[in-house]
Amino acid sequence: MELYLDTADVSSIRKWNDILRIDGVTTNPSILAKEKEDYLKVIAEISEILSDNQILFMQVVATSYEDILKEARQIAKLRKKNMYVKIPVTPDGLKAIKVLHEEGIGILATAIYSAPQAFLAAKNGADYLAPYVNRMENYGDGIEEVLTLQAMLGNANMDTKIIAASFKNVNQVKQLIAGGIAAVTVPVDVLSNMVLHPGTAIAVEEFSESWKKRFDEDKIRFE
């Protein structure tokens, strides 16, 4: 299973990334547009924190097919490797999405709300689908929308990658993981929830005084 970090903060990037395993980073324009530098200079900062086999996904602005596809060329020419483009799955960003897969550009298919929508953009040729999870929850069952996603791909025999989205909560992401996803991307704090624990800070003290107490150290000596 492959785990994203949904951010463009490089400090948290870095952070993670030397902490975990991360897979890559996924960015749109709402998160690109928080940041205090310009987005072209956010972009290369974030990889030079990542290597070649981690993969950074950017997203298109322009909502027409022409403009689309000039973006996506050009956002793919950021990195020499593993640079993708986000493309939002509108008709036009339907037909961008065909004619770039056959140019070999990397796409991940996005603001998907419904299985269907999904599913047609598998089709068209998009290697990573990123449905809303959260947000679909508005809809009806979000995270059941996606396992039904991720059902049909399979019996069509599609190679597609599902990279779920949209997370609020670490329960959401667990139940995804727990279903087979392929992969998941998840923003800053809720990626912190699931490594941070009360217990486990809990526990931490209580082996540090006990050891303190008999041994008067708060370090294992091994002279």
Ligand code: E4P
The other form holds:
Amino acid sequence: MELYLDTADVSSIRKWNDILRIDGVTTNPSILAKEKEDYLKVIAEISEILSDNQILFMQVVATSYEDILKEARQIAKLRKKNMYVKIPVTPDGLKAIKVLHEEGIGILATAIYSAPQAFLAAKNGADYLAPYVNRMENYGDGIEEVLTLQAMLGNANMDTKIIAASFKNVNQVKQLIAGGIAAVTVPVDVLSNMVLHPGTAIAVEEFSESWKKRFDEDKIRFE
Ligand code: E4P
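In place of the form predicted on its own, the structure of the form predicted in complex with erythose-4-phosphate (E4P) is requested.
Full complex below, order starting with the chain above.
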């Protein structure tokens, strides 16, 4: 299973990339717009933190077919390897996905709200599909819709990966990982809640106290 960070915050990416085995970083226009630095500088900085084997995703901002093609081709050149282009699944976006796939550009179909919509993006050649799990909850059961999509892809023998996105809590991520999802992209606050548990902190404090009380030391002595 692949794990991505859904942020453009360089210090968070550096921190969590050190702690965890992450497979890359996803951004979108709103995520990049939150940063103080210019977006090309931010993308370059993220690219420096990641290894060549980790994937970086940047989304097109253009909405017309011709302009999506232009932006996508430029985005794809921002790194030598593993620079994927995110394209919303509008009619213009789907048309562009078909062409860009033929050109060998890595594509993530994004802003997905339903399984049938995602399925068509896969049919057009998208490598990844990003259903917006939390936002989908406004229209029905987001988790169930993503698991239905997973079944549709499996039954159709399509190897397009689902990268579940738009998470607002750990339980949503848990349900999809348990459901066998190929990839998740998780915002920093949710990831941090996945890692940190007050019980773990209390347990570690208890261990340290017991050791200190008995041996008057806070580390293991080997001689
Ligand atoms: C993926 O990168 C998506 O753009 C992102 O997860 C959307 O998240 P949001 O619903 O919190 O905006």
